[in-house]
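We begin with a single chain expressed as structure tokens, specifically the form predicted on its own.
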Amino acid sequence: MTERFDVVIIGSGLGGGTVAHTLSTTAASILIIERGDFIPQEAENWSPHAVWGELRYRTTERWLDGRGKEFLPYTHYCVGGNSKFWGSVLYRLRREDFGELQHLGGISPAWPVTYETLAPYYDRAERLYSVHGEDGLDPTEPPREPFPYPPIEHQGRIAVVVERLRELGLHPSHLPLGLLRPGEPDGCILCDTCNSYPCKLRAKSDADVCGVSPAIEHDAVTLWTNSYAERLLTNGAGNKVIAAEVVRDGESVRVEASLFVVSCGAVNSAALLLRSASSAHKDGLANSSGLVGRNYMAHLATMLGGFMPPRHDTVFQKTVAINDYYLRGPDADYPLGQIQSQGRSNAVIAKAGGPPAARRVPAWAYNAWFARGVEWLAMSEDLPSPDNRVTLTSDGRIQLQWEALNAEAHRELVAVTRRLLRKAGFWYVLPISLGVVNTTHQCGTAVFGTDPTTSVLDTWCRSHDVDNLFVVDASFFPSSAAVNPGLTIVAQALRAADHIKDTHLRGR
């Protein structure tokens, strides 16, 4: 069976969903291929037992780490991808992130584009994903237009902590949050199930709600769910993709198109390109540089729990960031990273996501702590290394070799955060380490650049080797920076989609 479209987009997350949304206004026939399905709106969306205890929505697929040991990645196959489960923090990279930066653990390379290149696309991305924030408070914030929506105000204990941080000479700022119509009858209710939960109200700015669902309202856009792209096929010269082999509801389908956009996430996009090896591309599709799958990065992240009696009733705690140490530490001339408040936790999450010892702590103890505490995230930049990579085993399984780089600077950030929160009034501050291979904020496996020998993609995210192949997700990142990658994926997806319209789809 063979189907034919003008554009095929593989993956419906931030990259694919945004590209589909942008191209939906053209006359081109577009197919979105998603290996999962829509997340149903149901009571379990907000159930810690369902989401964390039963892992109701997470993939059951097991990957291998560098030692060949199986692990369960934090990955969701569904319309909207992992953005359905994110905390919707939508940061711009700092201007300095686009240049070469010396870190304690090594060098963060420069990008082939500048902040000014992406700035107008950041503006559009914030409007498309309804970002709330306030400019002028963050000392590292690059030049920008005002946020399209006002900030989510700090509540209760968070507001008290923010004032104490200011008294300490710091510059706490509002987290830029993608939320839909907060406070309105059909909008976000600022609940405690944002981080890691799907939104039962569809009031969180994810790739499904903001990208895919509006796109498929157009007659020319088709969405296939429960459809897995096994490999891409090229012509004899190997310079054009002519078809994708897709398994749809258990049946094999050949899908032909003039243009292909791969947006499966940094790990799965690399895996698809590697699976698509042929006589013309013996080491994997678009891999003449040998860099497909290499330079995998994920942020160094530590969750910290701060205890401050008495009990408090602050429901939505995820509103504040501290970027004072983003470019240099208090006693060091090198970057440390970012600190964010997190959504309110509970015993189920702590037991499911913590180390083995965490499961032995009684639930009442956790609940007593969380009723009096605030969770914080300390996040540092990971650095690229060709040895950190995605490969395929002989039987086609994903193997992820990853060793965290820049770990000493991250330990310093954790120590600084603990001291800071103690000064801000928390009695105890305890770090929590998940102790697993990090698959959140994954990036870097098909880096973009101007030199085909040192990059996989050009600055529009088009393959150097294959004329009609784009890879639009966080695979293109040359560095990970130390802020959430989502908005940068969206901004570059808008930029790539505009380029596609002006070139491959001109006149459509």
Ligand SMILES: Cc1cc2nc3c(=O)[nH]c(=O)nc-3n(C[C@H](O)[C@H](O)[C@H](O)COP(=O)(O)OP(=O)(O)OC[C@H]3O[C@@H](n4cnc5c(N)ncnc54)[C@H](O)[C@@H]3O)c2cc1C
Contents of the next structure:
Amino acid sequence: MTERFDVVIIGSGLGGGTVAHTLSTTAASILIIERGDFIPQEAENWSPHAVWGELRYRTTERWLDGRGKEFLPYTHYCVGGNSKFWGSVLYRLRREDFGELQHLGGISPAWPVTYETLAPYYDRAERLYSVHGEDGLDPTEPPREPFPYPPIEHQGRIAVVVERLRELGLHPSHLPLGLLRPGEPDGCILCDTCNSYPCKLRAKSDADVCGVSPAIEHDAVTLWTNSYAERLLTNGAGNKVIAAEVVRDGESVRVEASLFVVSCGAVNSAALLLRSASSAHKDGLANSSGLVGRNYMAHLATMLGGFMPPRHDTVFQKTVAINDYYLRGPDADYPLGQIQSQGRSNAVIAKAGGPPAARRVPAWAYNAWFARGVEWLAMSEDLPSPDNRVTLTSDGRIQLQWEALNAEAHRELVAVTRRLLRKAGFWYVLPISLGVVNTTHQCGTAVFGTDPTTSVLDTWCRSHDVDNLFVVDASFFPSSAAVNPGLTIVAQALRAADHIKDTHLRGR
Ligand SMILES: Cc1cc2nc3c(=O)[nH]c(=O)nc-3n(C[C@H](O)[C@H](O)[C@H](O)COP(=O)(O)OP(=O)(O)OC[C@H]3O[C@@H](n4cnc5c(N)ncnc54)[C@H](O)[C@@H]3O)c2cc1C
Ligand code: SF4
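Structure of the form predicted in complex with the named molecule, given the form predicted on its own:
Let's see the whole complex now, leading with the same chain.
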């Protein structure tokens, strides 16, 4: 069977959902191909047993690590992609992140665009994703217009800690959060099951709610769920994609289009391009640079549990960031990264997400700890290396080779965070390393740039090699920075979509 559309978008996450939303107002016929399905609104959305114990919404696919050992990637295949499960922390990269930065572990390369290029798209992205925040508090904040919505206030225990951090001379700021109508009757209720859970109320700003669902209200936009894009096929010269081979509900379908937008997530987009090798593209589609799949990055992240009696009943505690050490540490002239408070944890998460020994600790002990605890995240920049890469095994499985390059700076950030939280009143601060390959903030596998020999995509995220192929997920990141990637994916997807409107869809 063959179908034909003007534009095919593969993947309905942040990149794909945002492009679909922007192009939905044109006259072009658009097909979104998504391998997963909608996440149903159901009681299990907010059940730690379902989400963490049974991994109800997680992929069951296993990837291989660099040694060939299987692991379960922390990723979700569904409409909206991983944004259905995110904490909705929607940061702009810092202005410095766009330039070259010397880190302890090596160089973070410059981007081919400046902060000023992306700033108007960040403004739009924040409006589209209803971002709440307060400007003027964060010492690393780039120049910006005020946030579209006021900040989510610090509650109970977090408000106390914020005051103590200020007394210590630090500059705690509000996390920028994408939440819909908090406090209003049909809006977000600021619950304690946000990060890692889907929102039962559809009140979280995610790519389904803010991108795909409004887009498919337009007659010209079609969504195929449970549809897996296996390969992209080109013309004989190899400079145009002519069709995608798709398995839809078990049946093979050929989908032809004039324009193809790939947004499968940084690992799966690289895998799709590598799977699409042909006589015209022997090392993988759009891979004349040899960089498809290389320079895989994910943040270096450590959770920390802080213990501070007495018990507290703060429900929504993911509201504060400490960016004082983002560009340099207290005793160092190099960047360390960011510290954020996290959503409340519980015994189910601790047992399911922790190392094997964690399962032997009784639930009551965890619950006693978490009733008096606040969870934190220390996050440092990962650096690009061509040896950290996505490849395919001979039987087509995904293999992810990754070693941390900036680990020393991250250890320093964790040590600084522990000291700081102790000074702020926590009795104990326990770092919890999950010891698994981090795939949540994946990026870098099809880097953008101006030189086709050192980049896969041009600065609009169009392939240098193939005229009608765009890749709009976090694959394009030349560096990972140390803030959450989502808003930057959305901003660049908006920019790429505008470019598509002005060029490939001009006049439609
Ligand atoms: C628990 C968790 C919390 C997070 N919290 C934050 C946060 O607070 N802030 C932030 O900025 N980031 C956060 N992230 C990261 C963020 O969610 C991702 O960076 C972002 O969602 C990536 O978007 P994407 O569109 O690039 O890829 P994805 O979300 O991975 O979307 C890709 C889509 O493509 C589909 N797909 C893949 N392969 C194929 C194929 N071959 N055919 C058809 N469809 C395909 C997938 O099913 C998926 O829907 C978090 C991630 C997780 C897991
Ligand atoms: S109600 Fe608000 S805090 Fe709770 S999951 Fe939904 S968006 Fe997150």
